[in-house]
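Next comes just one chain, in structure tokens: the form predicted on its own.
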Amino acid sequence: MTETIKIKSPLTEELIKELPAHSSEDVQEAIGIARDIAPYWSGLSFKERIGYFKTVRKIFLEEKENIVDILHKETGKTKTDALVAEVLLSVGILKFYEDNAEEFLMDRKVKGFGISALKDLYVRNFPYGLVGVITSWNYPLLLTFSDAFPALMAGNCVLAKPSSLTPLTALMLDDIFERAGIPEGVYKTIVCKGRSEATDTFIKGVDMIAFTGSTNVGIGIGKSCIEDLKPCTLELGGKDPMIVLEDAKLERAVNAAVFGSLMNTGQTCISIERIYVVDSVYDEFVTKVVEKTRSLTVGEDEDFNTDVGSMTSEEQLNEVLEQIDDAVKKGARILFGGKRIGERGYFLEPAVIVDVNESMDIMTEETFGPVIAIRSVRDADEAIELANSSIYGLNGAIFTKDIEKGLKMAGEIESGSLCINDCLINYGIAELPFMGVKKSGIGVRHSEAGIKRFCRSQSVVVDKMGLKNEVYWYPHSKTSADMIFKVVDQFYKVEDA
């Protein structure tokens, strides 16, 4: 009997669709089809692949309103969140690699020095072949674009495995690719549950894994890849800090704190989850945050006029409520929100919580929900110390009018990315590499590095002298040794200061 996956709307808790789950045999078949088409796809010129993706982009833009509707119904996020963080950023990533992939991956000649100056030196890039993209449920479109498109542009075929909570958006891409004329097997979505037999077959059968999701799951996938020495990139959890100094533009800092904490109902790996505010502006900051949060609308979004949508799953909603309860039991105060609302759907009124400390899960564990947790600090030094106390290091934000001070502080914070007087936007800037440190992951997204991760590099040395023998080849002699000594002295001596 075929296993099925039921997709429920987090807005209404009603069944949207029931899909047959792919079996291990289905995955094997998909791998075989991809292997067959891989030589053709990798053999195309960049211009030919870009031609396909311009058609994809055209269809994608034609369907943007339908895509927003699917994302809204499937994930519970507001339509504006879907439009900005999924559609706008995704098409931007596609266009970025259309414009730059060839330059990033072209053969590069390297200048030699000393003995290597007698050779022509090249670095070349070749696709791995078949890339497995595994994404989480919070951004089913954006996360797929972030990995699948640079992988495809580099000449790989892609198998995409979305979360079983949100497969409809990913399956929509299959339809768009088919309409664009991309050959069967170049890209395919695999729908299956968790670490099933089908998932294990998926991981085992591809040449490289790009994973986005929780730290614990990512570590497990990393271990599976290590067994086969299979390359992987892992974008994992975050507990991102925001620091507000006494000279910050307070209105902008407040607006950023509320948006950065609540976008996509807080279900964002780079959400602001810990806010450290210097004592002198703490009370005013908190008052303004409560006012701003109280003014937001929460619920279903009919016409782009709702601020905060629903959680995507009841399980995640309950995890957030448990963190809030733990914080209150340990002395935190809720100034606003923090309760489930509505008679249907997974809606949680955004919470503003103060008097928090590092004994509470809400300040140490990833929350992934609509919570604004604020703590006062003496100064920038204490804020940096607390910011670095986390096991995570994905993103962060600093608010100060003194940009030089902000840049200096940024260098002291253990995170892969950071904004000064801004929040979250850095993920959407494809020109910049995006990465995590500590338990927030390994590997780089976006930029030149974001496409090169889907390639194996090859170094090539070409002799250009055509001599019968090299001085260091056989037979060895005192004469050849003296010549080598002279080369060492000539090229590598230390010049006087």
Ligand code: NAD
Contents of the next structure:
Amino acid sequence: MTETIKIKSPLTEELIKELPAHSSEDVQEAIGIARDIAPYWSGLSFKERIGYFKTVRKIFLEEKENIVDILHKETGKTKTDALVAEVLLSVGILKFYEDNAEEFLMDRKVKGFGISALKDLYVRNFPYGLVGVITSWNYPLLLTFSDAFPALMAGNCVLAKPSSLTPLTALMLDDIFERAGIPEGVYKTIVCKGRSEATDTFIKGVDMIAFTGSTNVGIGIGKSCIEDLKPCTLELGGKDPMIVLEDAKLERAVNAAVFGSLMNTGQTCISIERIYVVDSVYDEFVTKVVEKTRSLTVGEDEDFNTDVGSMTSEEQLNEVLEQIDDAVKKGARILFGGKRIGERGYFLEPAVIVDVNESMDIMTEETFGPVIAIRSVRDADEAIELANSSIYGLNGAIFTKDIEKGLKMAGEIESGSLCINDCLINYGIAELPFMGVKKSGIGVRHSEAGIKRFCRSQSVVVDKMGLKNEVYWYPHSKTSADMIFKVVDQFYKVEDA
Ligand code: NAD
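Form predicted in complex with the ligand, following the form predicted on its own:
In what comes next, the whole complex appears, and the chain from above leads the way.
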């Protein structure tokens, strides 16, 4: 019997669609079709491939309202969250690679020195072939855009595996690609459960994997890849700190803290999860955060006028409630929210929690929900020490008017990215590399590095002298050794200062 994937709307808990799951045989077939079309796709010029993507972008923009509606229903996020993160940022990433892919990947001539000055040197980039893009449910489109589009522009075909919680929006891309005239097999969405025979076939069958998801699953996928020495990038969890110093612009810091913690109902890998505020401004900061959080609207989104949406799954909601419970048992105080609300759906009233410390799950485990946890600290040094006490190192934020100090502190924080007087936006800035350190991942997305990861590079040396023999080839002799000694001295001696 064919397995099915049931998609329930988190807003109403009603079944919105039931899809047949792809089997291992289906995945094998998709891999075969992709392999057949791969030489055609990689053989196109950048102009030709980018021509297709301009059409994709045109159709994507025509469909934007539809996309927002489906995302709202499928994930429970507000329409504005869908519009900002999944439409605005996604299309920005697409355009960035349309504008820059060719420049980033063109053959590069490298200048030589010493013996290499006698050669022409080139670095070239070739697509791996078939890239597997595995993504989580929190941003079904944005994460696919971050990985699938640069992979495709580099000349790869892509098999995409979204989370089985949110395949509907991801499937829209297949439709858009078809309408854009992109040949069958260049891009395909596979719908299946995470741990299944189909995913095993998927992982075995592709040439490279770009994974976004939890740290535990990512480590498992990394291990499977290493068995075949298959390249992979792993974009994993985070527990991002925000630090508020005495001289911070407090209104901005408060607004950022609330938005950065609650955007996408707090289900963001780079959401602010631990706020460290120096003693002197702590009370005022907390009062203002409670005020702001109290003013937010939570619920279904009729017309872009709701602030916080539903959580995407009941399982996730219960995990967050357990973390809140654990914190309270260990002495934390809830100043606002923290309760499930509404007649239906997975809504959690955003929680503001204080008197927290690192013995509590809420300050150490990833909290994928609308929680604002605030701790007071003595000074910047204590804030940095606590920020670095996490196993994760994805993103973070520092609020201070002293930018020089902020930059110095940023250098002391173990994270792949960091914002000063800002939050979250760095993910949407495709010009900048985005990556995690520690247990937050390996590999870079976005920027030049974010497309090069989908290519094997090749170095080529071309002789330009045309001599019959090289001095270091056979036969070896004292005369040739003397010449080599001369070269060593001439090119590599240390000049007196
Ligand atoms: P998850 O690890 O459970 O699942 C991620 C994807 O992997 C899904 O498509 C899932 O079906 C698939 N999967 C699960 N088990 C698998 C297995 N054994 N083999 C192959 N595939 C498998 O994560 P999630 O709950 O969907 O997403 C939340 C996590 O994603 C959070 O930890 C979050 O921080 C992280 N995330 C990270 C980034 C980033 O850029 N660093 C971005 C978004 C989300």
